[in-house]
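Single chain ahead, written as structure tokens, the form predicted alone.
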Amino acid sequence: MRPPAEAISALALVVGAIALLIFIGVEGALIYAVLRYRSSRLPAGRPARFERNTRLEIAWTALPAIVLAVVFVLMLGTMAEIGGGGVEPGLRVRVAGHQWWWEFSYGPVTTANEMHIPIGTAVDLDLTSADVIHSFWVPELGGKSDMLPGTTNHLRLFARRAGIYEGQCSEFCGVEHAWMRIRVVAESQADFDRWLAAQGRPAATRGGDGERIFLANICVNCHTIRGTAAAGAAGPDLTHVGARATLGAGVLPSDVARMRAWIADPQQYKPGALMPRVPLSDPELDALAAYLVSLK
């Protein structure tokens, strides 16, 4: 099985070269009946003139059909591969679109913004939103598909080579659509397994001053620290927080520096995001920051 977009790749190269010669063929013809039948090769007085030819209508006719039965066969077979026709999904994720940020759902592990994929395996997604029309698109890997409000569409994707795939909701969505980006690692197979099971795991609490400020304030109502009583779902799950290499689907690279300035001020790097201001010491800040970047 082919990744579908080299599927798509290797069409679009079969029909740039039908349509090439097509442009050669009729490029060639035209040329042919400028110079063949100027008006300095006729005799004196007579007009130009083009004959009936049976065939030739006949073949101009039949030809384009033929072709363009070709390039259907072609896009079928094409379509049927990106479907993944006779092959079983090795994976099934449910994602979920919001404004303006990823959920991803592997049976009772949930993550957001960066997905995790094995390499060589079928990958099923059960595509969703909460909110608004999202549009999931990760070009090197798969095709796109819209996600609809109380709709579950289905998409799948395929990875030949490990490597980091970037995607983008395809679907304006909102004042903050540009950042609504799609970070998707593929892996060994020993790798993806080994990512899954941490995630898996309760967040390592450690009872200290950055676990007790995310617990006291506004955090605790929005997101979900599991192995704390955090069980918030109207934003990102933050078990593993630490472990994904960006912040708000894309704004910020990850690093203690950087979460310390999302959380002062969200708005500053994604105007019209839903997280609010949370008013917090410089201390605070930097003791909540900290205990974020660690839930690896």
Given for the second form:
Amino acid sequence: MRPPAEAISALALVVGAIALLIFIGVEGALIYAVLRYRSSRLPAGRPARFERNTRLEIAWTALPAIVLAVVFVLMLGTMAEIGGGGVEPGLRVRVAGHQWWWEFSYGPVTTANEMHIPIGTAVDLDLTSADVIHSFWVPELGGKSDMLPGTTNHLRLFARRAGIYEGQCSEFCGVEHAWMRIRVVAESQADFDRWLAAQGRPAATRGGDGERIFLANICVNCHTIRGTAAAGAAGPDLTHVGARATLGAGVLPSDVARMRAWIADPQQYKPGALMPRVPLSDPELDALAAYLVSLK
Ligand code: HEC
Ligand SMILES: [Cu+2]
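Could you drop in the structure for the form predicted together with heme C? We only have the form predicted alone so far.
Zooming out: every chain and molecule, the one shown earlier first.
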């Protein structure tokens, strides 16, 4: 199959060409009429009056109807194609929108904000929301679909080439709507399988200071780190947070310094984000940041 984005773009070109032809025809007729029937070229005296022209009226009713019917049929074809077109998906991912981050579940494996997909494979998304209406859109990979609480919508993604594809929540969902970015890493099947296997493993680092501080603070009420006692669900799963390229759904690139700054005061980077500032000492922040970034 071809990527849904290519099917949409091909349809836009065809419809654009039809619209251009109509534009040229209408403007041409207008210019012709203005020049041909200007008063200096008409016989003197009272102009003749039109009563009716049945053939003209039938033509200008039928032609737009035919054009619309053609566009409608083309659109139905494209909709069927991007909706799946009889091609079974090679992968299914459940996506939940949250204010203001994304949750991706590959069966039992949950991650956040950065999704990976294999190239050359139809990927079907089951989209829902944990709170308000969000909308999933990665323009280069597929169409756009709303995400509604209590309902599951479906959307197909397809990447032909490996690379990073950027997307964005496309339904205004609150103060940090603009910082609800989606990062899709499309990679070979082998790389994808390795990534998924790594994501499926529990957190690697055990028993250090950072882990102890995390577990002793309210972080555990909101975040899960598989392999530890932390099983909160109000914020992103942090089991492999160190493997992601960004923090806070794209607001900061991820490294130890930014991780520390984010934990010290998330509100400075994402005012209104649903993570509070937790009072911690400098050594505690250092240890926490080093620990979280080590969770690859
Ligand atoms: C009240 C719930 C809550 C508490 C408590 C909380 N967080 Fe968060 N955390 C969130 C939410 C919600 C987000 C997502 C914010 C956003 O991007 O809009 C988040 C995001 C994060 C991120 C970025 C994750 C990513 O994938 O980008 C890290 C790291 C993080 N929290 C660490 C911590 C640490 C460490 C603590 C304890 C000091 C903590 N959090 C306490 C709710 C919480
Ligand atoms: Cu949103």
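Keep in mind the model is a prediction, meaning the values are calculated, not measured. Residue numbers count along the first chain shown, from 1. Between two forms, the rigid core is defined as the largest C-alpha subset superposing within 1.5 Å.
- Annotation: Cα of Gly28 displaced by at least 2 Å between these two forms, core superposition.
- Residue displacement note: Pro276 has its CA displaced by under 2 Å between these two forms (rigid core superposed).
- When two forms of a protein are overlaid on their rigid core, residues whose CA moves 2 Å or more are considered shifted, and Leu285 is not one of them between these two forms.
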